[in-house]
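Form predicted on its own, single chain, as structure tokens, below.
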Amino acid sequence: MFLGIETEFIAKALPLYGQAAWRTVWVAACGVALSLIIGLFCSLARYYRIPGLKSLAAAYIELARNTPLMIHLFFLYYGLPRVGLTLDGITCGVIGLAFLGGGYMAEAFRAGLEAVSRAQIESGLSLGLSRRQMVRYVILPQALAVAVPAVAANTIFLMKETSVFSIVAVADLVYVFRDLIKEGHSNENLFLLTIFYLVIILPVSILFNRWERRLRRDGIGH
């Protein structure tokens, strides 16, 4: 027993949590991987005026933005069976998060877009590169550092929001934590869930902050 939790517990119970930890961060990882991906496709689509796709762009940001993950999982695990496709929970989860982020992340990715000053792009126009050249090293290098900080609040959400996998069927870290709490030991549940979620979202954080930092000390993006 310390500070009112029982240290026989907390051994018992770790490693369950540990393995429901590694599920959510491997979850999250590729959610948030294929957020990215789909946001920064639908931001060029938009800022570039690409006939259909931009407004198809635009429809699925605002889709994406104003319904909640629950939906989105609920659809994909419940939902698509009614029509012969059937999904496995941690499937649905990346899925579901993906889609939830990339709407997010296509607004943090237009917000950079947007920021690349006219004299930049005219600037490279001049040098004579090329438009997929004006993107690479011009335009992209720019918006993605005045988008880091909205990437990484994006990010972290995400990361929280996988808090609802357990609807579905995936044993992340909320799963064990009610699956162990039927049992009592609710401090102790409590703390083990808050210690790994803090061990999983504060390095994230940690890390964007320190590449925010480094980008403002290079003068890039400004």
The other form holds:
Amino acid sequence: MFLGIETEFIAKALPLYGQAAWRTVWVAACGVALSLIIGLFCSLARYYRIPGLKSLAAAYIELARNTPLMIHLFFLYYGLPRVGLTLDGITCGVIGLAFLGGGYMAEAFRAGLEAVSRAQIESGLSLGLSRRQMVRYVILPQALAVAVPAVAANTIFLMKETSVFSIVAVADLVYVFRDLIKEGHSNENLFLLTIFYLVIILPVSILFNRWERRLRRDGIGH
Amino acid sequence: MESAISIFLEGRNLARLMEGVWITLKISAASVLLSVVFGLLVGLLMISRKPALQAATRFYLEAIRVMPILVLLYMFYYLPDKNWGLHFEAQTVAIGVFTLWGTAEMADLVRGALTSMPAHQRESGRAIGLTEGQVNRYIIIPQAVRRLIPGVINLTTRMIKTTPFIYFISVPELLKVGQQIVEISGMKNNMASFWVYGFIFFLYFLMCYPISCFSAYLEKKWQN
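Could you switch over to the form predicted in complex with the partner chain, since the one displayed so far is the form predicted on its own?
What follows is the entire complex, opening with the chain shown before.
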């Protein structure tokens, strides 16, 4: 016993939580990576006012940002098999997170793109840069730098949202917690659940903070 | 499509879904109201010049932000019951935890609104002979409120989108009700889960989208 916590139970449950934490990180990483791609694609479609794609992206962003992840997951996991599309839990989790995150990331990138000044674009054009060169060397580097704080906040948000994945049978931290707490030891299980989420999220949060500070110090994105 | 409609017309299904909506909205509204009140207080503490207060509020904000809300829900659902023999209703736990989270977010909004106010606003007010109270009443507070309101409205939609989490502590919110309907209707109609969860998706959109639009409208209107 230590501070009212049974160390024996902790030692026994630790590997289960460790495994689940690894799975949580892995699924979150896939979801965040996909949401960055979707977000960038949607924000560029809107920025360049590509006919058709522009309104499609706008509608998608509103849908993603105004509905909760748990509903996306229920629909993907329980609803879609009825129309002939059966996906396993982890796939549903990644797709759900990417669907939700894509909308949030698109808004983060949009704010970044809007912050690139007219003068920057005109200077690039007057230098004779092609459209592709403009995006690659002038617009994106500046837009991404401005978007970093919002992208960081979204990433942390998405990592926390993975906590609901047990409803689609992904054996993540909460899944292990719900399973083990049936036999009691609520203090020990809560302790492990909290510690493992801290271990996953805190380093990411600290790294992003440092990155933001460095960007600010270098005056990039202002 | 006909089979879809029949699911909602059967028994009290539609009425039960609306009760789920009501619980969702009730818990969100209570949590947002409490968060705004406490958030204003904590936000003012955040900009105080006392280092201890600054550190304490900062710690509170960071600790809440790093934890998934679901973990906080579980903490307040199990810990008081197990260790101090205090049993709270699941809905009380929900409002308590959402308020704890909302207060942190609101406090940060308040801090942001006040610290981003240019110093010359206060100085100009003082220069034309206004008292400290008048400066706050006529210059600082009206501007701070305009900066805050879109954030508060956004907090409301975020709160609504967070309510499905209370499914995990067995509050009969929208999703739980949907699941119960699917369990029963699904035996007769195998499209039940598709339509019911699709409908709930639509209901959430209906709750959040108008609020989001209103916030965007205000933000645009008050930009200058």
